[in-house]
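Given next, in structure tokens, is a single chain: the form predicted on its own.
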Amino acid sequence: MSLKLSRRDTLLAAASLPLWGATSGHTKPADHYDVIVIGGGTAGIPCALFAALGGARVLLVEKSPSLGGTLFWSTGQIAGSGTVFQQRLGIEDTPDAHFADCMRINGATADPELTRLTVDHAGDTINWLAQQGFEVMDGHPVTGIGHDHFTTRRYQQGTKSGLSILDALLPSLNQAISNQQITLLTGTSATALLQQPSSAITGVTVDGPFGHRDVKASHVVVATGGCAANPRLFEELHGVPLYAQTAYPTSLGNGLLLGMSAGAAIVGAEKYACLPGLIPDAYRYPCQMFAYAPLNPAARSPWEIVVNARGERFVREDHPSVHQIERGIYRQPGHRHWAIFDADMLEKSAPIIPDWTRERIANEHQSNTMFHRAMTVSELAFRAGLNPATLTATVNDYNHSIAVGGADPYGRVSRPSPLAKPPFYSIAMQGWTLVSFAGLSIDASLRVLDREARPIPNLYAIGEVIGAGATSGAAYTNGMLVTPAITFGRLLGQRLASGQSAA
């Protein structure tokens, strides 16, 4: 999970794919369907497809003009055991090992039943994608990329990132639409759930090219995005501002609001975790990402120190677990942090911002208020808005520990240089996220639960709308966003087609 495409890139990618407009359907929506799927993205497409393949009459509703959702935006990294890609490399793996790795990485904060459901079926999901033409990058699967690694190579990314997954899904979906097994409405919003006094869901109110109408269904699946593009809803649910506008633009939380209107409980807000190293364009919420310094020791050995708004160090900068660095930043005021370094560190280390030159880093202070340079540490602190006395003491303590060969108070091992040669530099950074951790509460049968943990009859949820915290926990666990979305889509589609409502 990482931001990899600009909005311009996304629009260009979307333009290269089929646009399934509402007028391309064979008929107007019928009065009743076996299954209505709200959201034509990572989870909704496989759910609609497998329900149709199982014989169900399916209506797929997508508010955007095209299908795909965050697959346009995402790297599409997925993980599973027993896959054809592992077999090619002679890698032995099991769902039990996958489960243990996931719960280790997220500190057992993910829902164990949903995690178990994912890992038990993830290999079959990936193998099915491979049968549809999905192919992985050279050298994949790997143990990890941007987050804490697995103990086994089971993590892979498609050759075209998220678009590789969409390319694998669309041909079968196209065929099902042509065969009139699926009715597709794009550019159409689901504005309400139809609900009986007993709380059972009986259909959806849709608004689109065919007008405003109620459509009945035996089962309704909410497979929409999260709310990480909706600053107000994100903050209301998480109690934390949406620091950066980096999520897919349609992730506005519509499915969350639909679920809540039917009495669904919201869970997972307490699992919020922020990524390090976003350099904002300004101190405003939400900001835009001006640049990105990953602060991942696995990718770049750090020379600089990292301090909080008080000018104090708070984390072991070379910790082998980037999750521990993320948790350290989570505990800081406003989730803000500053990289502090000197001329020697700038000259000898790999640039802290990938693809930037040292010269640009050294001179960016001339035009950007997130960057500062000064001839003394005290002056640097003043310019950066930090406490000069505290930052000076922090730097002096760091240098003294190196000079006397003392242990670092945070356990840092790699200290290649003291912070002593002017000019001195600081870069202001903000914790950020691409996803929302809060989501609709579901059980292992993917049924939406109310505030008393009772299933709301005929209502299901999969994908981002269940919240990242459900399967990734209070961490960014490898593949545990895209993988469960596709996997739960397959499983739920199959079950609803066969009349099952339980796992």
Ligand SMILES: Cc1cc2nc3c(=O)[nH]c(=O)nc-3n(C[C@H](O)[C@H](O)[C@H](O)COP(=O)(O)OP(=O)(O)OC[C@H]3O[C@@H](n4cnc5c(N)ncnc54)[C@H](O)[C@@H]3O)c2cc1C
Contents of the next structure:
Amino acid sequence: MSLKLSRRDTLLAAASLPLWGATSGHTKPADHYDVIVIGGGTAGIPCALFAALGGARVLLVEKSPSLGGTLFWSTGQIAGSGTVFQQRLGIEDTPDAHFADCMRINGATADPELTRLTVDHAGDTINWLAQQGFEVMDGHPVTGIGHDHFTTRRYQQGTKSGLSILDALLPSLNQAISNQQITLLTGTSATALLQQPSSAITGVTVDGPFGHRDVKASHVVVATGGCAANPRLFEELHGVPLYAQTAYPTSLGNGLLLGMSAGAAIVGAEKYACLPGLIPDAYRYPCQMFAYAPLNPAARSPWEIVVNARGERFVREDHPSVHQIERGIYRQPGHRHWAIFDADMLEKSAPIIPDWTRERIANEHQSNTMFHRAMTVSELAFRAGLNPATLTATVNDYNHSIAVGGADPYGRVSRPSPLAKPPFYSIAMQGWTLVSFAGLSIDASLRVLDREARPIPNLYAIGEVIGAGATSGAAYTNGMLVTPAITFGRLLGQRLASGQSAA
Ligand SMILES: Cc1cc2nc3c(=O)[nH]c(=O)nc-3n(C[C@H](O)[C@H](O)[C@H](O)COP(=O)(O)OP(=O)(O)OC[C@H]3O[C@@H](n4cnc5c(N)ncnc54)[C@H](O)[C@@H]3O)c2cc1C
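Please could you give me the other form, the form predicted in complex with this ligand, since above is the form predicted on its own?
Up next: the whole complex, starting with the chain shown before.
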């Protein structure tokens, strides 16, 4: 999920996408639809489209002025087996191998049925996107990018990141809207679910330019995204503060609240996992990302050591699995960590912040309180707010172990130099996430479940509203958010149109 395009780039690109909102936002909805899809983003667009292609009368409700949701910011990295992109390169792959890789990476913490559903249909999803003009970056598919790698090349990113996916989805959707198979209401929020005393969902209350209206439907699909742009709800659900605000701004948890009000169970909070290396703009949360040091040994061999708020090392910095480094950070107070290095390490290692020069890293302390520089380790600790005695002992232990050829207590293999040549540097970093892990409980038929694990009749959920933990587990498993979002959208749309409610 590396951030390749700047937000300015994506917003500029977004501005060039076709918009239908000008008229559709003022369209009055009919009284009844076969399917109402709440949320016109990654999961909602394919769901509405495939339901319409299957013959259903569909209402698509989107609270923003334009469709796309998180695809405007998402890197849009997706994975599947048996794709045309693999065939081009002669790569053989199977859903079973994809399943095994996902479960290996997340330690079998993802829901096995939902993982199976994803991997069994992901190849068809990607091939359908390719038919719609989706094109991948040179050299893709790859085994991995920012997270632990697959064993096979099945992971790809569009040439315009998430926008490549949106570009592939929109022409067909536009056609279905023109053909009046889909009624699109932009600038319109779903504010309540209509529910019978029996608990069956019968429709949605929508608020738009036309006013406030109850619309009936045979099936209601919640595809409103996660809650990682809503610090209060995020913390309440996860028991962990939202340390950094990096999710798409519409990810306010609307669908979680709608589902909860209808009696849905919330699951997956315990799968919260943090990414490493966010350099905050300030000591507050949620903070903004000022810069990013991926701390991923697969991409850059580390020279520095990483310590916690006590000034102690806690992880093998060169662990081949970045997931293990993430888990190490997760166990530290406040998920905070500091990179500590000396002049030699700065000079000889690749810059810890990609795209920054060594000079910038060396001088940033002059204007930025996340960066410190000092002529002794003790003084560095003092300036960084770490315990001088502890950090000095940590550095001395590290250096002594290298000098005597002793084994590293954390199993680190690559120790290219001791931390001995002044000036010394520290960079403060924060564990962070761009998605929410808690979500509406669903079954393998994508039906929303109540607290007794009974389906709430006519209510379905897809996309991040089911919680990142459902398909990605307690880890960042390559593509296991966008891939299931589009795939579940496609499958559910097809099934609802054909009158089936189950997978
Ligand atoms: C920067 C970034 C990079 C990422 N990169 C990757 C990646 O490479 N691979 C990967 O697998 N995952 C990635 N993710 C995660 C992934 O992109 C998201 O989980 C996924 O796109 C969410 O899809 P969604 O359909 O659930 O939500 P969205 O795409 O956000 O769509 C939800 C839509 O619902 C609308 N909505 C919300 N509430 C209402 C309401 N009450 N009424 C009407 N409409 C409503 C919203 O406006 C929005 O348009 C990334 C996330 C981020 C933030």
